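Let's start with one chain on its own, the form predicted alone, as structure tokens.
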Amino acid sequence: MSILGTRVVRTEDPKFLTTGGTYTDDLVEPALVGALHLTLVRSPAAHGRIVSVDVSDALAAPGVVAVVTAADLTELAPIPSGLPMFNPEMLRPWLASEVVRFVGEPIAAVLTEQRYQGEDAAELVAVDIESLPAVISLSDAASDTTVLFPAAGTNTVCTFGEPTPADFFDGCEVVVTQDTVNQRVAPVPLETRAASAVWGEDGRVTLWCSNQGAQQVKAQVSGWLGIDPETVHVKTPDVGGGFGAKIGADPEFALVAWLARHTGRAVRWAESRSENLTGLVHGRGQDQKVTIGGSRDGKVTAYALEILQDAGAYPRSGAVLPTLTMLMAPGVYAIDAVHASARSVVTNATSTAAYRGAGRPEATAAIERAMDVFAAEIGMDATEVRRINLLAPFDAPHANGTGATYDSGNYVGALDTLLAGADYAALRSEQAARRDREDVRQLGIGVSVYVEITGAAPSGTGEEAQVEVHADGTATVLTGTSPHGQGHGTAWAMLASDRLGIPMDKITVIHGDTDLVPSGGGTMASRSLQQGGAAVHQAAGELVELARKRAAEVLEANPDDIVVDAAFGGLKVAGTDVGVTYADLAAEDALLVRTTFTANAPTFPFGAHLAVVEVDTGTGKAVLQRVVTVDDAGRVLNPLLAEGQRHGGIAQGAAQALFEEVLYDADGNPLTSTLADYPIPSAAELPSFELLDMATETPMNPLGAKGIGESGTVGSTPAIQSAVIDAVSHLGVRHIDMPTTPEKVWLALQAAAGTAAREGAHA
């Protein structure tokens, strides 16, 4: 009987729940004994010209070994933009020397014997900055009134697509336009960024860091420093969350490695929580304009999405995420005409990059909001509008009209399962009763239906794996994927055990060491199981074939008669007690397979979410009452792990819909630089989630698995936002931007009441 599909408890948890993990800042390595500690002097101004940097007082402070400024880094070229479509004049310096462009931008590096000495010395670095006008709003950035990179002559980083044709909605009975904001949010991993580096006598540098893929870090750091990649050894210990923000290297990692070489000593760096909230990349950050047209019977025939993306001060991957939003623009709907375009602009804020879903939640939020405003305009139930326009079930590839080819989908089935499971009719009855009673606390019901793309990044669709059985009968799995909370140790051991017949507790999974695993794509874009897991599955299968051939030679039997016998711990001739153990085979010669699995294409998980909120119309406060979801990720390897992924995703979606937003004032000063200001929710703010199962296997990998890591975020965010608006829609409210805070809801209610009063006076 296969272990796959069963609820296997995570083998990682005893360690994390008792002694705890070993994160980069926890490392006790002999090579790091006596390491210097790096403290960064960061800009207090969002935009300004650096007049002077005086480090003399800091150099005289206790424990200070060196203070490094941009003048000391002339051998390093500016950090490359990374993508050819970016404006080449918008490069980030290692340390600012002429102009600062966001609060928190590094200006100087202080190296001290003890960490606390760095905090004191950094305050003695005198930086004189002449203020320049700050650009925070995207519309201001797009106006080019203040240009952040004068040599570029514009704030535009890159553009995608052409403007919507003027006649695009010709023939539509109804056309509705809505401006929406998919706000900037902070990833807030439990473990902040950290790195340590030391150069060995062999001329190689060992770099430990908190990251989602060691191999990417190796390539980037070696490239940035202009050194041979083989001289860089990257190791990622336990990693406490990433959510996309830890994809690739940060400039600080390379700076740590350079400082270690410059000083001839090991260097350690770990950022504070406030540095993390202001210096780590942020997610989302799109101003969207949706226009939707169709007929009054509910059929949508045209949809246009225009995106203005906040790239932050220095363009990173956030600037190109609109391409994924555009790719998934039509979502689950059969719409004859879909048009999408985007423009990315720089602002005086931290750079944006991937954040759970990375462009796909933004697409779903846009089309789902469009469906709601269209339904409101024609006076039809928003769920019914969705049903009318959903793609029919399909199990052959379907082109969505904007460049994506969905592998399989049953969106109608997902919606039907959801509405039945949540008892949608009863919820609407309860809502109607409250409206009739004019209750202060009104009920809101929001529904979303989504499809997303997984497994498309970062290095095509391939992943390597190595499986080796040792002479003691144990096995080791090497993988290029790298967990930061997903439970790969459990999942990959399950896959290997299922094929080898070796118990899970005798299988070790190794990741995050570029000397042991030279190539790998890392963990992102929900690619791990469908590509990294499939590679392990394939490698274990190939190892069994190798073992069968060698067992056949030893046993003088036909290889076709050799079968795996888990209880025996090896292979036997079918129907007999004649066999040879893995241990005996491995003792004779290495029993090892390294293989590459290449998927045919990405996969497209889908599902439907329903949210129920209660809104106090006196205060505007929305309380999330229920979240019911159908998330179809194909074949599920371990329901316990999948449910954990769904829970986390739903919570992050609820956080964006109700609570979280990175805020700056008009001068570019961060207003959410501590967790006292940035309201991440706890379990107390969230209900128990109701998860309904559905599994449509994909033909793109032998496991039939799609990604699940981001689905919860993609589906829950628009459903919860919609529910809040739905709760007060009968009072004249058509739209509220996220996060739907009490203030925003209350202001929307006041505005609607004012409009109603004016219309009454004119009647």
Contents of the next structure:
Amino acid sequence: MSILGTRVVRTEDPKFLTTGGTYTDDLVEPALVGALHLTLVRSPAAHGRIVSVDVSDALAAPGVVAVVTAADLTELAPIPSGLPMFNPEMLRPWLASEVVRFVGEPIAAVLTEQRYQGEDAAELVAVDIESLPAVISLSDAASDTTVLFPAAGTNTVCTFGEPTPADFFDGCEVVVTQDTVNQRVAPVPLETRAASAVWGEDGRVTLWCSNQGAQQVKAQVSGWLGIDPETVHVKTPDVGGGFGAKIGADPEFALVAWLARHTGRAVRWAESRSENLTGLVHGRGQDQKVTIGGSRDGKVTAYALEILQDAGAYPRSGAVLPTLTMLMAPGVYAIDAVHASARSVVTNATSTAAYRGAGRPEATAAIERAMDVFAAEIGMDATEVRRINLLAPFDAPHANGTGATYDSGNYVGALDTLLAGADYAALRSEQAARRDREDVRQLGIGVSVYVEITGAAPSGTGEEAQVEVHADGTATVLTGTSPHGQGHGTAWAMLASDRLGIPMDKITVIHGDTDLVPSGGGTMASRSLQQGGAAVHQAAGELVELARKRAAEVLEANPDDIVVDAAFGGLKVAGTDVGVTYADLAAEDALLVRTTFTANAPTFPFGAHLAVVEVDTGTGKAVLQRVVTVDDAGRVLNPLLAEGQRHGGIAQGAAQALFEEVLYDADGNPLTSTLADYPIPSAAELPSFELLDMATETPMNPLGAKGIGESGTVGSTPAIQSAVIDAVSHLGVRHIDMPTTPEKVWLALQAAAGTAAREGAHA
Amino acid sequence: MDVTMTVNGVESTRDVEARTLLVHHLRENLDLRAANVGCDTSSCGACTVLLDGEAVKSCTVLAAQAAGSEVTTVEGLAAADGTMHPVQAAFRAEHGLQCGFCTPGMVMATVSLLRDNPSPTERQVREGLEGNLCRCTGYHNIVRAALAAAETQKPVSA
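Give me the form predicted in complex with its partner chain now, not the form predicted alone.
After this comes the whole thing, all chains and molecules, with the earlier chain placed first.
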């Protein structure tokens, strides 16, 4: 019986549970003994002109070996923004010397013998900054009243698509418009960023860092430093969470490598949580305007989405993520006319980049909100409006009208499974009863149906895998995908074991070392299983073919008669006891295969989520009571791991819907720069989740697998927001922006009561 | 200043700066790196250890304050023969960890929780672990692990 599809507990876990993982700041490598500690002096101002940076007191402080400023870094060109469509004048310096553009921007690097000395010395770097007006709101940024890069002449980084045509909604019986905010959130991996570097006598640098893909870091850091990529050896040890924010190198990594060369000493850096909340990229950050039109019987015929994207101070991938939002704009619905456009602008805030879902949750939030406001306008159950407009089940490619071609989907099936599993009718009855008795605690029910795109990035690249069986009968799998909690060690061993017939405990999975695994796309965009896993599956299959040929020669048999015999630990002539073990074959000659699997196209996992919240109408506080989900990611390799991914995603979606928002005051000072201010939920704020199963296989890879890492976030966020609004919709509330905090809910209730009173007075 | 404490049954004395936090003492002076530093504000609990049997956030305690105390970290939790503590075993069986960064602290907090309340309800587990943050699991399987460990640890009644 195949091990695939079974609940295999993780082989990684004993280490984490008994001695802890080895994260970058845990390394006790001999080469790092005596390493200098890096402490960065970061800007306290959001926008200002640097008048002076005086490091003399810091240089005299105990343990200080060097203090580096921009003047020392003139050999390095500014950090390129990376994408050709960006305004070319919006470049980031390694260390600011003329202008600072966000609180947390590095200004000086302090190197000390001991960790604590760094904090002391950094305090002594005197930075004089003349304030400039800060630009925080997206509408202010778009107005260009204050331009952050004068040479650019505008705050617009890039635009996508044309404005919505004036006649776009002509012929619609009903047209509804809603402005929504998909707020800026912080990824908050529990392990903050860390990096260490040391140059060897061979002229190569070893760089350890916390990241989702070592190979991309190698390419970027070598490019930034202007050195041969082969002189850079990147290792990503255990990584304490990424969620998209640890894709690609951060400038700090290259700085650590440069400082190690500059000082001739090993250098290590581990940022504080405050630095992480202001320096690590943020996610989301879209102001959206949705307009939806159709007929009074519930058919939606036109949908327009206009996006204003917050790129932060220096454009990174966040500026381009609206393209994914636009691509997925129509979601699961059959809508004749869909139009989407976007504009990305710089602000005096931390740069934005990928965060769990990266552009797709924003698309789902927009269309699902639009469906709700449309349903409210025509007085129809929001679930019924969805059902009327859902695409019919399909297993042949379906073009969605905005450039995406969905592989396979059964959205009606997902919705039906969800509503039956959650007992939707009973929930509506309970809601009606509470409304009838004017209970202070009202029930809200929210439903979302979603489709997302996975495996798309980095686009068009294959993923390599190497499988080798050794003379002791063990096997090694090399992969360019790079886990940070997803359990590739277990999953890839399952895939290899299934084909090789070698037990999992004899299979070692290696990742995150560019000398051992030179190529790879990393773990992001839910691509690992469908690309990296498929590559392992393919490599193991090719290795079995190689072994069969070699066994046939040894055994003087027809290769077609040779079969894998797991109990024997090798291959046998079918129906006989004549065989040769893997160990014996490997002892003769290397038993190794290296192969590339290239997916022709991304896949489109989908599902439906239902959330139940209880809202106290006296205080506005919403408490999440239930989350029920159908997340169809095709064929599932290990249900245990897939469920874990769903749980984590749901929690992050709930966090955006209910709690989390990165806030700045009008001067650009961060108000959420510690975990005491930035409210990631604890166990006490969340319920257990109810997961329903459904598996619609994809034809895009031999495993039939789609991605699962982001589904929870994509589906849960709009369902939970919708549930909060639904709880108070009978009191006249139609929309509340995320996060739906008690204050926002309470204000919405006050506003609705005020409107009702005014209308009553006029009646 | 010289600070002496017993960590996982082993007594050690080290010369430390007065301001040294217990978590840094454990990690850098004693090379016990399982307890992690995840925040600056005692919010995340990744550094949770037992101090004389009580769960504490070791970033909130000075090494000097722990002088003369017994400290247990996750490295000292398994039996001498390597058999995992029921809480460790339950975390593995229930997939109560992903990236593993919060795990040492979460395990120690759970051990402490179950010692104070051997038969908690789900709500009590959730509130009991409120001081330990996890960004990967959504807590679903952590809560299941704590409840499963409670079952395992229950004395068999006649």
